[in-house]
Every structure is written in C-alpha cells, then in structure tokens.
Amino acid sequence: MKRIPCKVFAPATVSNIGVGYDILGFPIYGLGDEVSINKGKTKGLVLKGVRGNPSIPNDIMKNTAGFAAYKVLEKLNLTEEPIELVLFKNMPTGTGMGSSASSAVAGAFAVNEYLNCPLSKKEVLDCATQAEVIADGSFHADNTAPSLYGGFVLIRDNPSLDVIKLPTILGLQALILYPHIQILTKDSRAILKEEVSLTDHVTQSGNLGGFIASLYKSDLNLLGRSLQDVIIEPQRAHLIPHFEEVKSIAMNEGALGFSISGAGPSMFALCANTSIAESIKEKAAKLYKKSKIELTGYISSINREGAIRY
C-alpha cells in the first residue's frame, strides 16, 4: 500500500487531576508537540532533527517520539522500513503538562497514520506509553492515554493499559499555570511516601469516585466538591513557589477546584467558564511578577479529539 508523507499533532496534558495520580488525565488545546514522517533514504526508522529544543536527544532509543515510533515499527516487523522523522518540540520538558509523552504520543501516532493505521488505539498507546519509560522511568498511561485518545480518560489498570473513556461537561474549562522553573518527573515522584493513611484511602477514593461521577452527572458542584487531593498534593506543594498561595486566589475567584498538574511545576483550575479563569490567571501574573518568576498561562476546553493528523 502506498505510504503518504504526514504530519501529527499531539496535545498537552493535566495529569493525575489530583484524585487520580497516575491514573486519570485529559488534554488541552493549542499547546502540544509534532511529528513529520517522510520516507527515508535509507533501511530503518532515522531521527532527522528535533526542531525547537536543541537539548533534547537526536539518539531514537533515548528520545520519547523516536522510541515509540521505532516501537510501532518492531511491533509490526517493520523496523528495517526506511523512515526519516522530524520532532517539533513545541513545549519545554519538566513542565508538569505531559511533554515527553506528547512527543511519544505523535511519535507513535505518526508512524501508524504513515503506515496505514496496522495497529488498534490501544496499541499505538501501548508503544507511546513504553516510550515513556525513558522520561521517568515508571509505565504510566496518565499522560499518553488522554493525549492519544482526548477528553477525560480514567486508567483503570496501567500494566494491562484498561483505558477508559470519561464524560466531559460542555463548557468546563482548564486554566493551566506554568512557572518558568523545570521539576523533573523522576525527581518529583522519588519524594513520595510508600505509605497511605486509612484515613486519607477514605477520603481519596471518596473524592476520586466523586470526581467521575460528576462527570457522568454534568454536575459542577459535585466535581467542585470531589476535586481535592489529600495525598500527593500535600508532598509536592513545597516544590512550586507560591502554590498555597496561587490556590487561594483560585478557589476565592471561584474556580470549581486547583491542584498540581502532573508531576508539576504546572498548576491548574477547573472553572465554569472563562471569565473566572481569565481573572485567576490575571492575578497569578502579578503575584510571579513580584518574585521575578516568568509565568505563562493556558486557557482551554477540554480537549475531546486528541491526537489528530494534518
């Protein structure tokens, strides 16, 4: 079958959603990371560039996208396929918004599409969440299911990669906030406790029931009330300057609930419309701009499409 040169985009994402470390995540629009794939002029799958940050690796088997690209291509007994890949990276790594797995997941996606789609959804996400490993070390499918897939996305096992698919409420929005500072995945996850209170499983799995019932329910005020993470959030919260802080504005502008995104330093807030957003944002500006901390912010539906090809 003829194979067509193709682009793809892969997006950004909120991870863990507080309640659901590891296990839930849902994208965003207009920020994420591309893929070219062209036929190459020699056997095998060649990394040809990485445009947008030069620190990243051209080396396939240390660089997300190449890694789950050259997965697919083993997967289907293709690997001596001649394929050149080029990686735009449009988004710094250790933001906390999913980066190494967007770049898997175009990756992945990317060679797929090129190849004619051989491989299922969960198959690609399986080659992209491999490629994972390489940025933190641990087979999660909280960044690269939603990234993949779109909307929110419920991980009920990641071994098995048992993706679910959630609802997303019509008009809910994401307000993400990136302080210019870099906490890697590895680093963030090797300070957390092995050990959970009864006390707080109670409450957490309580909140994270909460959390996905409001979405099958549409209901704002439940979500609002289940958005509230006892667990992860109280170790990681000393990492990113100003959080208790960020937090308090958040939840006093109105916002439904604001936690860590990811592994952070990325913070966001789920709020009922975008004025509410705009103001959170409009304040956390002013509080970075005193401490002479850059801050950039994203406002956005849920992103419901995921990956797409151009």
Ligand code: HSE
The other form holds:
Amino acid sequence: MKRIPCKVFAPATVSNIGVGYDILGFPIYGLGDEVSINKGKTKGLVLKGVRGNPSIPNDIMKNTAGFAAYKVLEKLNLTEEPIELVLFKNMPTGTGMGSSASSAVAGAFAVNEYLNCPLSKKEVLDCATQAEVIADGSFHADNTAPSLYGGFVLIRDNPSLDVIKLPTILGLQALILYPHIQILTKDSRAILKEEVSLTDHVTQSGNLGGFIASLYKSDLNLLGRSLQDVIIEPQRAHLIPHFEEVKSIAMNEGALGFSISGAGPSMFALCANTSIAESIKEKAAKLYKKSKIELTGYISSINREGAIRY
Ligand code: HSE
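Next block: the form predicted in complex with the named molecule, after the form predicted alone:
Expanding to the full complex; the earlier chain stays at the top.
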C-alpha cells in the first residue's frame, strides 16, 4: 500500500439546523481543525502533539482525532502501522460548532488519505462518528457527516449511517454567533425531555419536510417558513445569554431563520445575502458588548467540499 504524508482540514459545522435534531447539518468555510500525518518512528499510532489548545488530551483514546484515526487502522488490521499525527486544534471546545467532530473527521480522513483511501467515505464516517461517543456519549453523525461530505446533509438513520446529501441554494449565507461561554454537549443533551407532544411532533415534521423541500426547490421563502424549532430550542434557549434578544434582532434584520447551532452556545442565522448577515452580526456584537460577554461572528456560504487534503 502506498503511503502519502499529508495535512487535512475538516470544517466546523452547524448541526440540527433547528428542525433536525441529530439528523441535519451543514459545514462552513474558514473554521475547522487540521491534522498532519507522517510515517512514525515506532510501531503503532502516536499523537505527537496537539497545537492550539493545551486542554486537549494527547492520549489517543481520549482525543476524538486520535480515536477516530485508530478506528480506521483497526478496521484495516493496521494498528501496528508506524504513524505520527499532529492535531491543529483551531477552534475551542463546547461551542456548538462541531469542534469534537472536526477533530474526529480530520483524524479519520487523514489516516485514510495517508493509506491511499482503502476505506469508503461511509466507513471513514463510521470511524469519526464512533469518536463522537467519547466526546458526548452518543452516536450521532449530524456534525461528522457534513464535515466529511460537505453541503447540507440529512442523516435518515444514525445507527446505520444512512446519510443523504441535500442540495444547497445558491447564494445562501450562514451567520454563526459564538458567545464565549462553554456548554458541554452532554449537559445540553441531558436537559432534554424524552417525550414530545403529538402537536409538536406534527409541527416539527411539517417544518423538517418543508426545510428539505425548500433546498430542492431553491425556495427561500419556504425555507424561512420552515425554519422553526418547536421542540429543542424552547428547552435549550435559556442556556444562552440574550438568545431571545439576538433572535429578535436577526429576524428584524431579515434573517430567513435563526436558532441554536448544535448544542449551543453558538447560534446561527440563514440569510439571503451577506449584507443581512453583516448587519445582524454588528447589532448582536453591540448587545453582547454591553453585557461584557465576548462574541465572535462567522459569515460563510455553505461549505460544499467538506474535508479536504492539502
Ligand atoms: N445534535 C447534537 C445535539 C449536536 O444537539 O446535542 C451537538 O453535537
């Protein structure tokens, strides 16, 4: 088997997209984690370093990049292969932007690329998603799948990783607002009720169907009508300071929809153009400045490529 030392990038993602808890997501440009991979000096996989975040453990089994990379080698019976990985952790953890998934996808994707792609994309996805379990205790691909595949992605079924790539509407812009507080996904999942009322189920199913149809029809108006989460957002909004105020700002400025990105604290808006996204970002920054919480805003079109090798 040929060996190709390389560096890879796996983008940050917005999962759930309001109406698809655990089953919808999209990646953005300009933010994500990287992994470089080289031949090692000793048998087996070594995580040689984590750059950019000293709190991330170097232990392969406790780090989503290392764990996902190991799972690829395990699938191929190559756990003795001498390999050195370095993780460039470019984003903080507990942000709601799929930080653990970016590392996991970068780790699994890098090893597969290094070995000249013996595994299919779906097998790489399986390895990356297994690493999500060490991050938050659940096997859900709504961050890993979009980070790996690019574009809007629907996970029809998480256990079997039945993943469907959806179309993107030309010109659609995402704004992500990240208030600098940390919410751990496992905590944000733990507060969710197990039961959903029949009325909410009907509303949310209609909105999920409408959202997906809007992508196929390139219908921004339908997308806007559909982007309303009646199940998860009402249970998590209180974890995010100023959520309702920022949502009002976003909707008044003309966002198509606004909700929580992943498990929070980040929030996202989908907008018809960048000037709407810019004005929401500016007004939200003023609001957070008053309460002395730092806020970072990212504006991006929908990343179509997903993980890439340099
Ligand atoms: N679907 C997940 C959640 C995304 O909302 O808990 C966070 O990883």
